[in-house]
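First, one chain by itself: the form predicted alone, in structure tokens.
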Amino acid sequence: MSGGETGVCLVGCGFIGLTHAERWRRIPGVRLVACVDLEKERAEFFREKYGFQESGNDLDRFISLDKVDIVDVCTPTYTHKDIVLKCLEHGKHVIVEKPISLKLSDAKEMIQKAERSGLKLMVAHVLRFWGEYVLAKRLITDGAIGEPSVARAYRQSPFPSWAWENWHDYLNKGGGVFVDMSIHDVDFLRWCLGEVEEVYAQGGTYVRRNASSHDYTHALLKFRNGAIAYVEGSWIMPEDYPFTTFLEVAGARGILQVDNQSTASVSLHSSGKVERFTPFERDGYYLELQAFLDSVIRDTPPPVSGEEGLRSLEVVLAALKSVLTREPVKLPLEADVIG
């Protein structure tokens, strides 16, 4: 670090390396050294818009400029472990996007060369940090709904047909709408509720035929202190259908409901009363930015260490498995799911 500012370099600029940029640019102290991108326009688009120094397609120049303390990987999910590896290996400090990688043995070879080179990794699950949930992980903790045992998690959107070369579509590339969007409710939900045992999935390629990668999956997961949760996650809505997510965690003193198409985005039933929250100044990619340049700078741990990321990779591949076996699939898995 110079003149007292974090040098960071943005890899991928697409739709979630934009989210990253627009948030980046905001936090104090940070300098925004260069953006890389496969397509050198679109790199070009983003120094022009957000502020950076340099942009461009040469990943090896950029990330070993003395100036860059942080690289932050926002690209497809299949590129993670070598740009990931390459970065340490240059001595940055990386944030990279959930899923850590498709293969345990690729996140764990991440996690291994961070700890070796005493450099920082950590993962973006961003409901860690979003208002809404961070204050239902808060009251869950607190006692508010008694000992949490019965959880429902929705997540359901179109097809993502706005990523480059349609990668979704391929299972050896983002491993299908489990493994690429659910892992944001199985994050949260070991986060409260602690570590899965066991996982039984259905699903499949409804809509779009010609993919490899599933496009619905409904999980059931059992904890290891006894709790249950439904998770679903769907590509399969139409077009014009707005991004959709809730939660709803069940205990027994009250229920807590997470829903992002109603106003009161926390509602609390408990104690013969319903109190009803909305937050919140900040987003959560901002707060998980701020957290993870917070621990650089601190030299602390980060707050979703790569093991973390890694222990909820293992239950959206579990489900993975146990929708192509059609049999219930025990943890820990012994072997890589995608080839």
Second form
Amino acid sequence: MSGGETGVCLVGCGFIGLTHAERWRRIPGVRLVACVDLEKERAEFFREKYGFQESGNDLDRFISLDKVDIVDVCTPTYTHKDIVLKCLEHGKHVIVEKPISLKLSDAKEMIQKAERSGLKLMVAHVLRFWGEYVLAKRLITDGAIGEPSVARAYRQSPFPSWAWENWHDYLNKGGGVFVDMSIHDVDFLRWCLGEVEEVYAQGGTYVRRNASSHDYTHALLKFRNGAIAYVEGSWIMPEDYPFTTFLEVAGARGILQVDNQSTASVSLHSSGKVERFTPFERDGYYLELQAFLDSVIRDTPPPVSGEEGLRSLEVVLAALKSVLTREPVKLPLEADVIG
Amino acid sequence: MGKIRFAILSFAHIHAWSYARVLREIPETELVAIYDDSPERLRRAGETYGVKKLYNDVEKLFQANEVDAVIIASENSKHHALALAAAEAGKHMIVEKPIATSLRDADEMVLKAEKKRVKLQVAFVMRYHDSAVKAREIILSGAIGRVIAITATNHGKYPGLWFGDPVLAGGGAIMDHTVHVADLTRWYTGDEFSRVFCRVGRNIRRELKVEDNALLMCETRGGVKVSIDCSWSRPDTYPVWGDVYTGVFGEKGYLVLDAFKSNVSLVESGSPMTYQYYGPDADRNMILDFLNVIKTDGKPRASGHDGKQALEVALAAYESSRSGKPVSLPIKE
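If the one shown is the form predicted alone, what is the structure of the form predicted together with its partner chain?
After this comes the whole thing, all chains and molecules, with the earlier chain placed first.
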């Protein structure tokens, strides 16, 4: 941490990379050392736009720079393991986009490596920093609704067809809608309700006909404490359908509900389309990256550990297994689901 | 044709009060007699609707031969005996949902009504709710393409009364709230359920003897994935009684029915906010259609068979939650 600043290297200049770069740029005490992408032009575009000192496609060179303290891994899920291990090899703290990986064995390797090297590894489960979800968690923890019994969580959007080389089409690259997107809700529900004991899920490939991954999956989670939850992940929404989330948790003393459409504080109506925004200067992404930075500076455990990322991964993989076998799946999983 | 004379057989189910209101509102109907096995309820219902002919013995009601049709709104497990008596007496009937608490009871009711050539309509009021009629029309028009999945909820508060009695009600929230949305699914898709998985959560109200929350994951023969939340998960102070909601995912579009969304929010000083409903009157539509079925010797929009098919989903859910495995339909009792 030279000159009181913490050096950040961003790897992967896609959608989430852009989202993170825009936040890193605004967090005090951060030096944007380098941004890396397979496509040099893309990385150069990021350098210019966000003010990184250097850009390029030479991963090894940039992540080994002395002035880099933190590497933010924003690449497609199937590449996480190799990149994260490399970063740890070079002695860097790592924040990796969710899901931690597609394989339990890979996730464990990453966690062990970080532990052995005494480096921080955080998984970017951003709902743990997202306004309404943070408040919901606090209300639940404070006992506002009593012991939770039954929850519902939806996450709906058109297919992310903007992704690099359509990697979400492939089961062995993105894992499909539930692994990639519903892991947000699964991780949040685990945070609030504890560990999952059993998963039953249904789904399939409906709109992306040629994809090997599923574009719709809904699941019933049973928690160790006796609570149950319905989690729905949809990538089959029509074009222009606004990204929609919903959460409801009912307990012995009450119920809480929140969605991101009716609570938006800015609505843009244009040519038959409505877009809703809830802007915050310090939004979930900002707070997530800030929290990781703090844990690095203060040498405290990161707020979402690799282990947490692994456990949430295990639940979404159990859902995938249930869709494939049409049977309820008990946790822990005995083997990996995606080959 | 003179007025069609009705009896309501039991005011045990809270919907009976709304049906009585409708019978009074519609000019062609008259509520002439009431049967109830609770003397207190019988007196109160009689007083409320100015009905003089009050019976605590249903046989005597039928012997008096004063009515053309009946509405059965007793506790669930008592539908069977009342329906058999009504059919025996040659009376057309509307039976509150669920049609019965066992498939055998439901079968006997359907067969008896057929044999006696009387109409048996099940009170799946949602089929008569203008918004559900519209939703189905849109689905059948092909506007959302082939149906892929349906997310259904029928949430509520704990209804109290006998709804917590496992014998009288035949179960808890699963028995009470699965059938409406299971029926809507069948009605939207023209398809039958083929598989049901269910898990019951720890009770919200620990003192109840029946389950007050559960989630169902179902499949139809045509492969539609259906989730049902039948929970009584609304606290007493919730602004509205509950909901009937179906999110229908199609290959070309997404349709949401939130049938009781037409509300005015009201806050009265000293009380929590409530939602005051101003939407369609499904009970009235249902009874009007029943009159039409009688007059034209037509088929009820929701028949005894429909009642039985929806009941089977609820019963399969109980079996699945006991065994921990998905249950294939049709089930063997």
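Residue numbers count along the first chain shown, from 1. Bear in mind that the values here come from a model prediction, so they are computed numbers and not experimental data. Rigid core (definition): largest C-alpha set, two forms, superposition within 1.5 Å.
Put the two forms on the same core and the Cα of residue 53 is off by less than 2 Å between these two forms. Core-aligned CA deviation for residue 300 between these two forms: less than 2 Å.
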